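In structure tokens, the next block holds one chain alone, the form predicted alone.
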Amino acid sequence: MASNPNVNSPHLTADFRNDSYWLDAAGAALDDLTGAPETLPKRTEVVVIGAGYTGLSAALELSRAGRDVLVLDAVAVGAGCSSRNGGLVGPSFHKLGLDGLKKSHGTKKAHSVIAESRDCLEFLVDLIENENIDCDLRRSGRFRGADKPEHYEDLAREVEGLQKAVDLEADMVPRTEQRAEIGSDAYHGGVVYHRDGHLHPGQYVAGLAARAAAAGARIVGQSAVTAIRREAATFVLAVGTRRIEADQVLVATNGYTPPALGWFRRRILPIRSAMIATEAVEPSLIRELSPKDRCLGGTSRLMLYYRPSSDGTRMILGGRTFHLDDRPMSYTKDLHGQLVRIFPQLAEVRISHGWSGTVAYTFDHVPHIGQHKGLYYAMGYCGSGVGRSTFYGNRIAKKMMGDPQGATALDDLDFKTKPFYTGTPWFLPAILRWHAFMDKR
């Protein structure tokens, strides 16, 4: 846990921490669920690389089917974006874009991908309820505001198209009525997606890991895979000085895919997203900002997203950063400025936590699932990973067992890369600064 390197920053609390706010409640449980490298076996049926939502969802399904499962993580359970995201859940149709999908894959495929996005959310909700995972899940809806007047009509057309394609529960909200949804005048009306909601991501990943462990999966941290090779029908993984043999391997590393998994790394764009949490304030102020406990966001290119904390005492806001590495003094200042722009009521409220992580985008803006040279994979959730990673983790596990219920709408999509791309998106800072410039126009 890192402390504030500059306690004199006026927008930060004196005890500011460069660490995920969600770990305050879930950190101890995640530590307890992470086994030590000394416990690594020499052989197992299945190795899952990555102890985030995808890997744990798959491990739960495989273990309950009687498979011997070992989950490896380079750090610890949920150390990546599974404990660092905003906890917003929903189909997030607008991120995929119906028109873009039609252009790339045709109308039939676009509709099936969109429909499966809805299925991801329902699967997540059912799993949390059936497994009795206490993670403050609330389906209170999401308000997405129009940052510019012309964006309102764009949103209306998008909603109309989606309502024709799938059973979308959404309503347009004109600017004259938006104060019922958000305590801000920063938008020009917007849309409410009624099926969306939010949860506590730290408690969710801890609950998912606990269920996988109870089913028999072994979860071991500080175990980075540095090489994989195939010997006949067996995979041999190098983990430090150790050698582990497995019949099957699942790559579930998403935005943290290492160089040892080069084929996958060249197909993933790890984009750094940062978040801030305000210090605790009176719950009445948070209710003023989000009267219906909605998730909130806008149409800006930098994709700001925000929500009340699970206990209703803080506002938590996230967005893209302008750097490839973690620079808290830069992004806390930028995000605090955005927070105050949207909510002038928070001008005197300081930031207690600031953290970042890498989400995984793909070049065609859709997730991918399948098999490459015998290695199974599911990844590339394009900023909407809570529901998708859980769903596709389950589906890839079924594929590994030969279960036809593992079929998805993504199965026949090529997982493409670009010439000369090696896995480090050096070009992103310039693109994001251009997006910031365009947002101001």
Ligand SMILES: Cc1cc2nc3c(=O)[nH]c(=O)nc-3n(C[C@H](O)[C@H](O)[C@H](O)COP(=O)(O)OP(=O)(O)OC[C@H]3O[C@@H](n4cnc5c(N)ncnc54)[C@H](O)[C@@H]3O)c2cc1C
The other form holds:
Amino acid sequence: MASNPNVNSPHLTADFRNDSYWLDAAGAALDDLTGAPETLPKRTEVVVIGAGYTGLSAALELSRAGRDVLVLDAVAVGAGCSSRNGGLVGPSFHKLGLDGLKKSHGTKKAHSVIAESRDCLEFLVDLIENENIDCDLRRSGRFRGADKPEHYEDLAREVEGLQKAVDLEADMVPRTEQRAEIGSDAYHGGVVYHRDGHLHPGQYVAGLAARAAAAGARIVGQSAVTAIRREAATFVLAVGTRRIEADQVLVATNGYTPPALGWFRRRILPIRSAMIATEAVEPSLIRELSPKDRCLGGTSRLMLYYRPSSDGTRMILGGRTFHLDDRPMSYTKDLHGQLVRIFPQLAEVRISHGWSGTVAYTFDHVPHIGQHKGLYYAMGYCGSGVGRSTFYGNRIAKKMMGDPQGATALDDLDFKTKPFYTGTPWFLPAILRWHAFMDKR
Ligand SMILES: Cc1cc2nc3c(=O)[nH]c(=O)nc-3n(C[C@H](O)[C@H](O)[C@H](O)COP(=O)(O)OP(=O)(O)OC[C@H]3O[C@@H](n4cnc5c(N)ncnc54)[C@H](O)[C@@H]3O)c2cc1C
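Could you present the same protein in the form predicted together with the named molecule, rather than the form predicted alone shown above?
Zooming out: every chain and molecule, the one shown earlier first.
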């Protein structure tokens, strides 16, 4: 865990940490759930590569069905996005929107993909309830504000279109009534999605890992898979100098997909996304900012999303960064500026944590699930992955067992790459700067 590299910054606490705020509560549990590489077996039925929500959701389903499952992580349980995200949950209607989906995939497919987005959320909620996972899930809704006056009408049209396609509880909120939703005048009205909510991402990944382990899955950290080859019906995985044989392999590495998994890496755009958490303040101040404990955000291209912490003492805000690598001093300053722009009430409140992770985008803006050369995969949730990873992790596990209930709306979509793309999106900083410029116009 890195401590404050620049204690002189007035907007940072003296004990500022370049690490996920969620690990304060969940870090010890995640360490306990991560087995040591010395325990690696030589053979297993199924290897799952990646101990995030996707891999663990799949491991839970496979282990419950009696499969011998080994989950390998290069670092530890939840080391990727699954302990670093904002914990905002919603149906994550498609990045392209209904119209964009219709254009690229036709009306029928667009409707089934949108409907499945809602299924992802309901599946997540049911799983947390049924498994009794203590992760502060609250369906307190989400307010999405119009960053520009003309965005209000765009939002209204979007909601109307979605309501024709799926059962969506949403209401437009004019600017005159906005203060009931958010303690800010930064928006020109907005929309409330009533069935969205938030959870504690660290506690959720710890709970999911605990349930998978209790069902029989072995979870081992510090075990990066560096090569995979096939020998007849068996997969042989290299983990450092060790060899592990398996009948089936699931690739659940998402935005952290390594060069050893080149076919997948060439199909994923790892976009760095960063978050900050304020120091603890009086809960009354946080209630002033989000009176209904809602998740919050706007319509800007650079996408800011924020929420009260689960204990209601902090505001936690995320957004894109302009760099491919982790530069905490740069994004913490930028995000702090955005936070104070939205909530001038927080001008004197300091930032205690700043961290980032790599979100997996795809070239067609849809997640992908399936099989390539015998390797199963589910990935590319395009920034909205808490529900999707849980749902598609479960569905890919069912597919691996030949269960027809593993069918999804995404099954027949080609997982495309672009010529000359090798997995490093060197072009992204320029695109993000363009988006930032357009946001300011
Ligand atoms: C800052 C941030 C904010 C976000 N906010 C939200 C949000 O509010 N709501 C939402 O829905 N989504 C959000 N997301 C996205 C969401 O967190 C992800 O979509 C989701 O966690 C993906 O889970 P996963 O299991 O597929 O991948 P990950 O959790 O990233 O897991 C992949 C794992 O693979 C491991 N791995 C990689 N290579 C190897 C290897 N060679 N061998 C073994 N293991 C390997 C990694 O160590 C990692 O643990 C956010 C993401 C970020 C980064």
